[in-house]
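Just one chain is shown here, as C-alpha cells, and it is the form predicted on its own.
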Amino acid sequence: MENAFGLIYTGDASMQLRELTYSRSVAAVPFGGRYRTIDFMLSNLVNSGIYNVGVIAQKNYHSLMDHLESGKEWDLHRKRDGLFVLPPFVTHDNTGVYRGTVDAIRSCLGYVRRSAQDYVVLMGSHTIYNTTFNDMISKHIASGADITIMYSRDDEVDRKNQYDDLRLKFDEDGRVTDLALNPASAETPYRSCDAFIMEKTTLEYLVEDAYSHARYDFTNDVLVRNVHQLDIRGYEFTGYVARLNSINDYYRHNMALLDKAVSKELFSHDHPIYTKIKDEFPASYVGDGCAVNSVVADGCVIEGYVKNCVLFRGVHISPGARVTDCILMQGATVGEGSVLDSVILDKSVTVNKGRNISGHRTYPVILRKGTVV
C-alpha cells in the first residue's frame, strides 16, 4: 500500500447529530466508550499499510486536533509522510469557509499533488466499520475503473432520518449504471460506505472541473452527475456498518456494542482500532455498585446500579442512582438517588441529586456538553 494515501473530510457541525456536534466536528464525536469516529477511519488506513493521511478540517475542529495531536497513537508521527491536519485558511481564492466537499478538497490540492502516492482513498467521517483497503485497491487497479466505491447491503430506508444515503445500481458487468442520493424509495439495497478510491490525477481533474462550474458537492455534482461518463465500480463490504446519520442511529449503534458479536466484529483483534491513550485507573465498583451488560471504560467509579449502558472514561455513578439504557460520556456525573433511562449525557454533564430523566429507546433525551441539571 505504499502507492496509496488517505484523505478524510471531517465535515462541520451536523444538524442530524444535534447537540453532539454543537462544539465538535462529526469526526470528533465520541463512540463506544473510548473512541472517536475518526479513530476507525485512521485505523482502517493504517491497518492497510497506508501511512500518509490528510485530515480536512472545517469548523469546530479544536476537539479533533486535541485528539489527534501528532498522530502517534496511529503510528503516523513519521519523518516521511504521516498525519497532516488541513484546517481552512484564508487566501485570495479561499475565504476560509467551504461551500461543500469539492471546495474543501480543492483547498487541499497542494497536499494531494505533493503526495508521492498515485492513488487516494477518499473518506467521510460519519460511517464506522472495521476493514482494510488492500483488496479493494488491488481490484480497482485491475479493473481499470475511474472510481471504486465501497458499499454494503442495507435494505432499510429511514426517510425521517435520511442523510447522505447514496444508492448504487449495477449492470451485469459490475459497472455502476445509476446513483441515487437520498431516494424516497430505494430501488437497490446497495448503499455507499462513504469510501472512494481513484487516482489522485482523477481526483484533481474532477474537483477542478466541478469548481470551475460552481458545483461544490462531491456526491451530487461529481459522482451522481457524471455516473454515465465515468467508469465507476463497486466493492462490497459484508461486515457491520454503523452510519451515524441521526441521534437515533448514534444511540442504536452504541447500544449494539452490548451484543458480543457486533463488538467482536467492530473491534477485531486482527485489525485493532487505535485511539488516544489516557492513563487512568481501572473502573472501580464501590459498595453496592453494580454494572450489568454494559461497556464500562477505565476511570469510572460506580456506586449505584448500571444496566445496558455505555460509560466513557471517568464517569461517576453515585450511591442509590439507577442508570439504564444510557450513554454517558467522559466525566459525566450522576448524583445520589437519580434515575436515568434512555439518556445521552455529553462530556462533563452533571445530574444533581434526586433527578429523574427519562427518554425512550426510539427518542433518547440528550444533554449538551457541560450541562448541569
Second form
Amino acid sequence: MENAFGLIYTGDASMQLRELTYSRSVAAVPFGGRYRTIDFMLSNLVNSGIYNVGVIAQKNYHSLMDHLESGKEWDLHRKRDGLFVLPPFVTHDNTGVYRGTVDAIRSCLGYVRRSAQDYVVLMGSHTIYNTTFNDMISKHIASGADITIMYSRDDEVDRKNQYDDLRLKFDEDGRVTDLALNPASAETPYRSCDAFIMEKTTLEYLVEDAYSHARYDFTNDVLVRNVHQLDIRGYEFTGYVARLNSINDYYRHNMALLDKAVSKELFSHDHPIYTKIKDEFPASYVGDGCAVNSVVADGCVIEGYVKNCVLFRGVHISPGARVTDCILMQGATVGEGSVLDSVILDKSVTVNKGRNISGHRTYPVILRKGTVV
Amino acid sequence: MRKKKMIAMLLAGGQGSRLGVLTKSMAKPAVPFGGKYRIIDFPLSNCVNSDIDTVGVLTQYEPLALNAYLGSGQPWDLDRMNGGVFVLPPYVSGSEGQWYSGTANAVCQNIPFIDQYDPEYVLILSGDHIYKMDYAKMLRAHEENGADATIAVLTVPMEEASRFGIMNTDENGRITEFEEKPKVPKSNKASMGIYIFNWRILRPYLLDDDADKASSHDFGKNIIPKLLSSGAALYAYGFEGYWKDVGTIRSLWEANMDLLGAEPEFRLADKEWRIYSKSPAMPPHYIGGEAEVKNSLVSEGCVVYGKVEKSVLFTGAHIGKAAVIRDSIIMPNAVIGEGATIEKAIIGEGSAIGANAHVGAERLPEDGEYNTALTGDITLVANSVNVPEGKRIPVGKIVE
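Instead of the form predicted on its own shown above, give the structure for the form predicted in complex with the partner chain, please.
The complete assembly is shown below, putting the previous chain first.
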C-alpha cells in the first residue's frame, strides 16, 4: 500500500469537446469502446496500490456519480478509505460555485486533512494513459522536491485547441526552471500529463495561500507563479498519452486504438483498466454482418458492414448498413441500408433506415445523446 | 438469521466425466460456456432474476476453480447482508464426516445450513444445465397446487423419452408415476432435475433416506419414488423454452452453436433476463484489417486477425493471421497460431495451437486407432495444451 491518496479534479472546462460534454463532465466522457475517461485515472491509482481516492465533482456530475456508484468496480468499495465523491456544497464562506481549481480543492481540504496518507496524487480528468505512480512517488520522496509533475514528450502545439498545455523546462539537475501555460510555440517538448505529486501539507499550504490572495487557478496561480520559489521536478512518462482537448483529439485517440501497439499500451495485462460492468452478452455477428479493423464491445449485434470503427457496448448495425471511420457509443442503432462515414454517435442515438450521414476525418459529425435521425 | 421463504441448493459436485479432459481440473459447473460465461452463471442468474437471494453451492470435485470464480458472489448481486451465495463442501463434524454420496446425501449433510434460514421451501438445482427459467413462477404453481413437491418437466420428443426420468401425471398435473429411463414411456414429460420441496416435508425424508443403507441417496432414484409411494402431493411444472444438459462434449458444442444466428435457439441478448458473470476487465475485442468474422460470437479481450465462421470465441482468445476457425469453440485465452485451421473443435482454456496446425483434419489410416466414444466427430484440445506447429489432429481425437 502506498503512503498516498488520489485527488481527481473533474471540473475541467470542456468547451472544446462540444456536444460530448453538454450533459456530462469530461471525466464521464465515454472512451475506447467501454470506458469513461475517469476509469483510467481510477485504475492507475488502484494499480499503484492507492485505495483512498477523492473525486472532486463540479458540473454535470450526475452521469459521473451514476458511473462511479460505490466504487466497487475499481475495488474502491472499502471499509477504510475507498472512493469519496466530493460534490460542491454551500456554506457561509463557500458559494458552491468554484471560481477555479484552487477553490475546488480548498472546499475539499476537509477530506485532504482526514486522509491518513502523507502524499497526494493530484490529477485532472482529460488526459488518458496507463501507468502506476509507485516509482514516481519514491523518486519524489528521494529528491526532496516540493512537487513532482508527470510529463511526456509532445512536440507540437495546437494553437486552435490549446487547453491546459503546461510546458516544462529543466536545468541540468532536473529541477523545473520554467513553466509556461498555453505557450504560442513549443519551446520545449515536455508537456505535463496532468498528474502531480506532493505532500498533502504542501497542497494545503499552497491552496490556502493562493486563495487568500484571491488567486483561483491551480496551474497558473500555484504552479506557474511559484516556479522559482518551489522545488518542482519532472517525472517522464514514455507511454501513450491521449489528451482529450478537442473533438479532433477525441476522434484521433479513439481511432488510435485500432493500432494494436497503442491498445496494448493503454490496456496492459498487468494493469487492467476497470470500468462499470454492464453484463452484456458477447458481440454477435449475424448473417452477412462483418467488421474490419475495428474495436467492438460486448452487447453489439452486427448485421451490416463495419470498417475502421470503435463500437461501444450494445450497438446495433442493421443489415445493409455501412459504417466506416465512426465512433458509435453505447446503445446506438444504425438502421437498414444507412451509410455513415466519419460520424460520432453519442449514447442511444438512433439512425433510421436509409439515412446517409458523413463528416470528414478532419471534422467528424457529432450527433448528440438520444438524437433520432 | 432471518427467515427466508425459499432458498436454493445448487448441486455442483459432479465430476462431469463425460466432458472428458475439460473437467480434469475443474468441476463441471465451472466449465466456460457461451463466450463469457461459465455453466453455473445460468442457474445463479436464474436465482437472482427470480428473487432468490440465498444459494448454497454443493461442491466436492475440484472445487478450486469454482470457489475462485464465485468469490463473494458480487457479480450476481449475491453479496448480501442476509443470505448470499455459499460454497458448501463436505465437512467433518465430531468424529463423523464423509464425502457426498449422492444428491440427496449432499443436501442432507447440509440440513444445518438450510435450517439457519428456516425456509418454507427449498429449491434443488443442478449446475450443468443451460436455460433461462423463472423459479418464482414455479413456486407460484407449487403454492397454488398445494403441493408437497413440484418437479419441473420438459416435453421431449416421444422417441427420446426413454433417455430421461419420465413423469406420468393425471389431468391436474399431479404426478401419478415416476419412471427412470423407461423402455416403453407412457408420457414425454421429462424431469429437468429442478425440484421445489416443502422443507418441512423433505427434511425427514432426507434423514430417513440417509439411514437407508440400500439407498443410493439420489433425488430422482430414491427421494421422489419414496415421496410418491407415501402419497405425497407431487406436481409437475411444465417448462417451455430452451433447456440443455451440457454434460457431454457433443451437447456442450451444440449448446454453444445454439447461440448463433439472427434467431438463435437460445437467446443471450435478453435485457429482461440478463445472465451475469464475473468480468475479467478486458478491453473490447479487436477485429484486424484482414480478418473476417461471420455468424459468430466474439467476447471482450479477443483479437482476431484470421477468418472465423460459425464459432464462439471466448474472452481473450487470439486468432492469428490467415487462421481459419469453423464451427468451433475457442475457450478463454486460447491462442490460435498463424495459418492454423480449426474445424468443428473445442479448444480448451489457455491452450496454444501452433502455426499451420490443423485441428479436426480428415482421419487418415496413418492416424491409427483412437477412441472417439466421448467426442464423435468433434475434436477436443484440453486446457493449457501446446499443439506444435504444423501438427495434424484428426477428427474426434482428444489431445491432452
